[in-house]
Every structure is written in C-alpha cells, then in structure tokens.
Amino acid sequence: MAYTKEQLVEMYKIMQRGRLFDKKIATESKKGKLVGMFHFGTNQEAFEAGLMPLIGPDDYLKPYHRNHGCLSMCDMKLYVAGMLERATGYNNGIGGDYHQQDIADLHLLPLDGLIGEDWLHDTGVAMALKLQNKPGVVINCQGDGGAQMGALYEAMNFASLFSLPIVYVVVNNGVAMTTPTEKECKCSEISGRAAGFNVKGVSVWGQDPIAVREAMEAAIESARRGEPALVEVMTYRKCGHYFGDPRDYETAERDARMSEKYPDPIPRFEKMLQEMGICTEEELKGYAKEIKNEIAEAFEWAYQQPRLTGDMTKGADKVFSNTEGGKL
C-alpha cells in the first residue's frame, strides 16, 4: 500500500519520539530526579510507528508499558507531568508512569498491575460499544509474558461468541521480563492460537512500520465488522525489562542472534526513506532535533508544576468511576 510522505514522516516521527523519550527518561533518573519504575521498548519503536497513526477518534487504546510512542495522541507536557507526579498532569499526577489514562478524552484505557488481566477487562469496553451502538474499536496491546496468561484465551472466546469490535495485539519482543520467549512458550507463532477461536490471528515482523501499519488496518477493519483479531508484532527488546536491569539473563550469542533477526529500526527506516527519495538525510535530522526539543520543553514545564500532595490521592473517586452505569 503507497502511502503519502506526511504520512511516512509521522511514523518516522512516531519512532523517534519513542526512542528520545525513554533517553530522556535515562538522563533524568540518573540525575536522581525521577521516581519509580521506567520501561523502555528500545528497538521495537516500529510497531507504535505502525500502529499509533491508525487510532481514530472514536477508538480505545490500552498501550502496555513499553508505549511510550503513544506519546503522539497525548499532550506530551500533560503526560510528563503526570509521570512527575504533579498535580495538573494527566490523572493529577497519580499513576506515574505506568499507569497514565485518559477514558473520556483521548480514549486511552487503564493498565492493570497484574499482567494479562486486561484483555478482559477491554473486552468488556468492546462489548459496551456494541451494546451502545458506538463505531469504535478496542485495541489492547500487551507483551508475549501477557500471552501466556489464560486470561487472553478466556476473552477471544467472548470475543469470538459475541463479535467484538476489539484487536488484541501482542508484542512478541523475545523476552518476558526475564525469561526467554523460547523458554514459555513451543509455539513459533503465538497468533496461530487464536485459530482456536475462529478468532484472525497473524504475525508480522516488528521492525518495519509499514509492514505493522499494514497488519494492523486489516485487522482493526475486520473488528469494525465485528470480527475480531489478534496481531502478533514479532520484535526484540535491546535493553533490560526495567531501566537498571543489567539483563544477566541475556547471553551474548542469543544477543547477537536476535538482533541480527531485529535490527534497529530506526536508522533501517531512515535509510529507506532516503532511497526512496521521501526525505533527505537533513530532513530527518531535523525531525529528530525538532522532537527532543518537545521533549525538553515538556520537561521543563513539568517540573514547573505543583507536586502532588496526600490530600489529593483520597476520595473513592481516585480508585472507582462514577460514572453511572459504566457507560463510556
């Protein structure tokens, strides 16, 4: 599928805005000046730069914690405060990082704290907007440890029983937490379970955006029609599971091996752009000076802002919704 150069730079961007964050992220708890756990998704910044462009307004995300490309349909200063923990970020500076959200506004759904559980929970979002008579669709993105989770088993069959308007996408980037992806799982395809459900599933290499983007709008066209998918992004994660991991569990063979299987996608796309004449090498310099630039800006306005204080973390309306009825 051709697509325009407006349309190829902002995924470029999409990548880049990924990768510089989660350096500037890295210099800043360095500095002491962060609080928590970061996780990065070095080297698998294609997929967000595939997927992201496709949200439209009327769809939910659920981004895992490795989504910081996700970045391009949020207010990066909002979203750094909220991360800073500051009290006019998004939800008043309390889910950090890892659990930053916006339901009514951007549409970007909560993250669970235990892993996998939220392919039920967004398949109850899927099934709101089909008992709402709403166009959306869900797109729930979690890594392969997520997959080996019953749960996502559980929901493709609800899915499937009840035509869902919902992707399930898993980031298949060799590695869950600690262990090797080879070591949970035999299967050489993790979307070849979704057959089991007459659920779409397919995989795709994770380091060409294109090839994502092309993946994920057949599939997010098949859930409008009320089938629903599952897209495996076949990637790998060139840093540890948390920012400090050492990654002892990485063996340099295994290294070696993946990342020739998954080079850096990043100078890869910027090569193909520049033989394709869409963009010079200036052009993509510029692009990049231009987003680290947003990100210090962004920072620097957020540690501007009031920090968070006890008095604002009580109330039952920090912990449940009051919306009556659930409705979205």
Contents of the next structure:
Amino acid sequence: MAYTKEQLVEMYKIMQRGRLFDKKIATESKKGKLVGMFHFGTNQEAFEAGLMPLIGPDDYLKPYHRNHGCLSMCDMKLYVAGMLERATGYNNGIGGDYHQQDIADLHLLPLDGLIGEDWLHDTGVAMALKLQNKPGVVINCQGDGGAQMGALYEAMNFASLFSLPIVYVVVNNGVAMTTPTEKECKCSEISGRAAGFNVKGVSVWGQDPIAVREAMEAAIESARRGEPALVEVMTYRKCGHYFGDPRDYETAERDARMSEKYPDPIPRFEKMLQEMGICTEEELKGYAKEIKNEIAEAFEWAYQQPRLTGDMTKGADKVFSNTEGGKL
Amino acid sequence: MGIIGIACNPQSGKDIRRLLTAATTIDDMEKLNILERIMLSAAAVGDQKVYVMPDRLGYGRLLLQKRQTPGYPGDLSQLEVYEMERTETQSDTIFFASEMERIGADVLVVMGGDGTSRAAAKGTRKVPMISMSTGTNNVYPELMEGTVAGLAAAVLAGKRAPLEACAAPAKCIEIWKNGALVDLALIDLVFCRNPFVGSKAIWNYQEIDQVVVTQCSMASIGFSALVGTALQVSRTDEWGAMAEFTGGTPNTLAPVGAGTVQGVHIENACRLPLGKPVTRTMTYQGTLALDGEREIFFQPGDVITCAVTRNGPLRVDVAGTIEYARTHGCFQLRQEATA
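What I would like now is the form predicted together with its partner chain, since the data block earlier showed the form predicted alone; can you produce it?
Below is the entire complex, every chain and molecule, led by the chain shown above.
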C-alpha cells in the first residue's frame, strides 16, 4: 500500500478540519458574533489534504484565502483568537481571518491584500532560502483569479532563471471572485503557462487527496532540486466568494455540470476508505466529531481572550521589518 | 456529403508525468494549430462536413472566430462545433464518438494519448479512427502531421478509397471483473499493486505485477515496452503477450517511461493467442491500469479476466490510405481545356 492508515486518516482529518471550520464560522456569523469577510473553500478541501502533510519544518507555506485546511500547521486556538481580534491570538489579533501569518516559527507566509501580488513576495522568500543555502521549499498558493495577474510572469521567470526552490499552486476552482474562469482565461488549463518559462507545469484533478498528494510530492521534490514547478489543482468552489454571497453569477446548468465533474471530496474519500477496509463508518464519524470538538474548544477559548484595543494596533512594531519592529 | 469527426482532448499531455519524467508537453496553442492544419488540408481535398467535439477551452469555437477574422486566408467553411452537452470529462469523448457512429460519420480523428483513443474506442468501434498523438505514452496513436491526417480523413470522407484498403480492426484487451465486462484497453493492461487510483499515472515500477499487451516492442515507451524487452508483437500479429514482474534482481533494461530506462525483473513472458482468457483471483488490493492509467480498484477475492481480441476500433492506416488514393488518381488535378 502506498499510504499507511495513519497517513490516510491525517488527510481525512485535514479535509474535515477545513469543512467544519468553515461551517463553524457560518454558524457564529449568523449569531452575529463574528465581523469581517470570510472566504470558504467548500468542495476544494482535497487540495489541502494532499498538500499539508508534505510540508516539512524547513518549508514555507503561503496559503490563499480559502485555506482553512492549513490550520493543521497552526495552533487552532491562537488562529481563532487572531481571527476574533483577540490580543493573545496570532499577530496580536490584528490579522483577522485573511492575513494571519507566522514567518519565524510556523513558516506561514503573509497573504497580501492584493490577490496575485504575493507571487513575487514568495519568490523572494525562495531566493532568500537559496542565497542562505537553506534546505526548505516555498509553497505559494493562488486561485485562478490570482493567476491572471501580471506578477505571475515576473515571478515564474525569476524562479526559472535562478532555479529557485518554489512550487506554485494554482487552485483553479472555476470562478475568480464572481467571474467564471472561462470568462477570464482563454486556456483550458493554467498549468500550460509554465512551459513559457521553462518551468514544469501539470494539472491534477482536485477532488482526490491522493491524486493531489502524488502531484505535490513530485513538485516539491522537483523544487528541492532547484526546478520550480507549477501544480494546477482543478476543482470547483461550491460556495460564494464570501459568506453570504448569493452566487448570482452562477447558473444552475453550470453548477450542475461542475458539481458532477468535481464531486464532494469528503464522502468520496470516506467511501474509498471504507471500501478498502481502512476505516469503518464509526471510526470516520469519530474523527469528524474529534475535529468538531477541537474547533468548538478553540472558539470557546478565543471568546474568553482579551479584545484588541485601538492603541494595540498602532506602532512601528506592527510593520514587518528585518531590522526594526517586532515579530508579527 | 461525407462527415469527419474530430475529438481533441484538451487535457492530454498535461498530467503529473511532466513532473516525474521528461514527458512531452503539448499546449493548447499547438493542439489548435494541429486542428487547423487538419481542417485546411481536408478542405483542400474535398467537400465534407467536419464536426469538432466541444470542450472546455473551445478549440472549435476558437477556429470559428478565426474563420470570421477579416483577411483570414484559409478555408474553414466546413467546420461545425457538434452540439452536445459536455461534461468536460472522458465521457465527452465516448459520447462524441458514439454520436459520430449514429450520424454515419466516415472517419473520426482522435487527438490525444493512448487513454483518449481508448475513450473513443468505447464510443465506437465501427467508425474508422485516425489516432494522432498529443499525449504522454503514445503507442496506439501515431505521431503525424495534421496536414497528413487531414488528407487521409478527406479521402475516407469522400469515399475515394474502399474502407477495407484503408482500415482494419485493431486489437484490444477486454476486461471482466467478477464476470461483468468492465472496460477495455487498446495497448496494455497492468495489474498494479498500488490500490489508489490517485493521479492515475504509474511511476513506481516496483508496483507492477503483471502486464498484458496487444502489441509490444522495445522501440516504444511505457508498459508495453516492459513486455517488449522479452518479445516483439506487432499490431498485425494475431496474438498478444503477457509477462510478470517481481522484485527480483533486475534482468533487463526497459524504457519504462519518457526519458526513463531502468532495470526490471521480467518472468514468464509469453504470447497470448487472441480470445484466450487469462483469469486471476486477486490476492491483494490493487488497481488495474488501462493504457497507462490506474482505473479499476480490486480487492482480494475479486476475479479478473482479460482477453486480447480483435474487437478494437477500426484503425486507419494513414500512409496506406494516402498511397492508395494517390495511386488511384484521387489527388490529380484536371487539366482545363484551353480555348
């Protein structure tokens, strides 16, 4: 067998963590307990399940804004506290859901407010690793919308030219904010662009965590050799751009077609694990309950943490700097 | 009026094997160029209708746009995008091929790898098929110039050559699981020890248990070439072959994939007469890989039967078709009488 039960269960839990965390946010938002805009990744959790287990202690990850599966590398309590603007959370609570980061300890790179700009920032991190002769690989995640930004060209050209240890991941979920991919891009697959930079690019069906993991393993291995790679994860976003988005831009015909092409990865994986005799239905329910409890506890703890006050958001130590300021 | 169908797989030549090996990448633009060359060449030879399968990118739609470009010098007037619901999966190729049979198409041009030709074969085994290589392991399809494929397609669409002179049934491997016919392969069937379908490709050759082939030669790549290290079977031979692979000390070099030649341990390689079933009761969890792609999961106790037969698609001999047409004057131009 290519994967152990432990590895397969880990992948399952990552998918459930992403899905259930999004659901918890929806529940809490409806209660009026959360403020801000939240971006869900419903139906694309297999991407995180395939990627996250491969990230080693020397590697750096820049998730994108529908990446709650990346919580598997965070302390969930600190993440939720950060999201709830609590002073004890990550980034002293000023990151919100979108901009949480911990470069020094978790190697969790910041997400730029301008989608598609951090192609460049993360390529710079890969350059730094190379110059400092450090062993890690940078994983830069974007959506298909981010892939239409000009920074892609500069970043991939640079990465190719200098043989940088970086994997570009494009989560092509069929819609960029509110624009269907076919209205923003004239290529059938975005991975084809990599060839223009002498970078290897592949597309992988994103509803099977095993398929994603196999592609990511190959891409990370390639990047460690100094051959940057682009992996396009083909999937479909079964939710709005933000929580509360009515999805007026999505037609029933397209939704039905895309849903058939990209079925829910969680029950699909559950069925496979049961058919292969790896997990029973009861075991799977137990893992989901465990994650649900973990999330509930994190929210409960975070709600009790001190709120961020205005004066805590100011100061030079809140600005990233190599030489001055504090750790964010 | 004759009908040519063209199915171009936008996803062929883009899978994970580009990362694992030095496999060829064929991008959208190149496929579009090939498609255009087929159309232009066919139009120069005869009048016919050309249906292109709709796809996510819209190769046919892009060519229609090109046709409308002021000053475009080519003749794309025969082009029509076939109206059908698309799923953007392999099912589209299967359905399109079956539709070509239903409407009486004279020839089907398939652009892709072994897997794409296999999908088309699942849709029709009656419409003569020209398989063009734009994939990864291309044993069944041929690497050919689009212009040449267009010439042969137009000859068939214009009924300028008898079908029996141009095409013959290909071999295939029919596969049954627990008594039910589940699928077919055109080139190779691999019993793979990896139980996950995953990204479909196989690159850990230690996972290969047994390979059954319709044809094999070391002068190719992929799993048929593994058997090809022991014997050669041509596409016209009235038999297939099979061999087993173990973790024993490698006893031969094999061109297992694009740019990958490595040692393997091969045993019990033998010819397999057409129609002779091979039945195994599986003792481990694994997958059946068809034409290079893991597709079908099996459990211990599952009974897998396969047989090499002549029930494959009608394969067009492109060079032979053109030569027949040439020697029968099909390309000769009439001399206009001068006043």
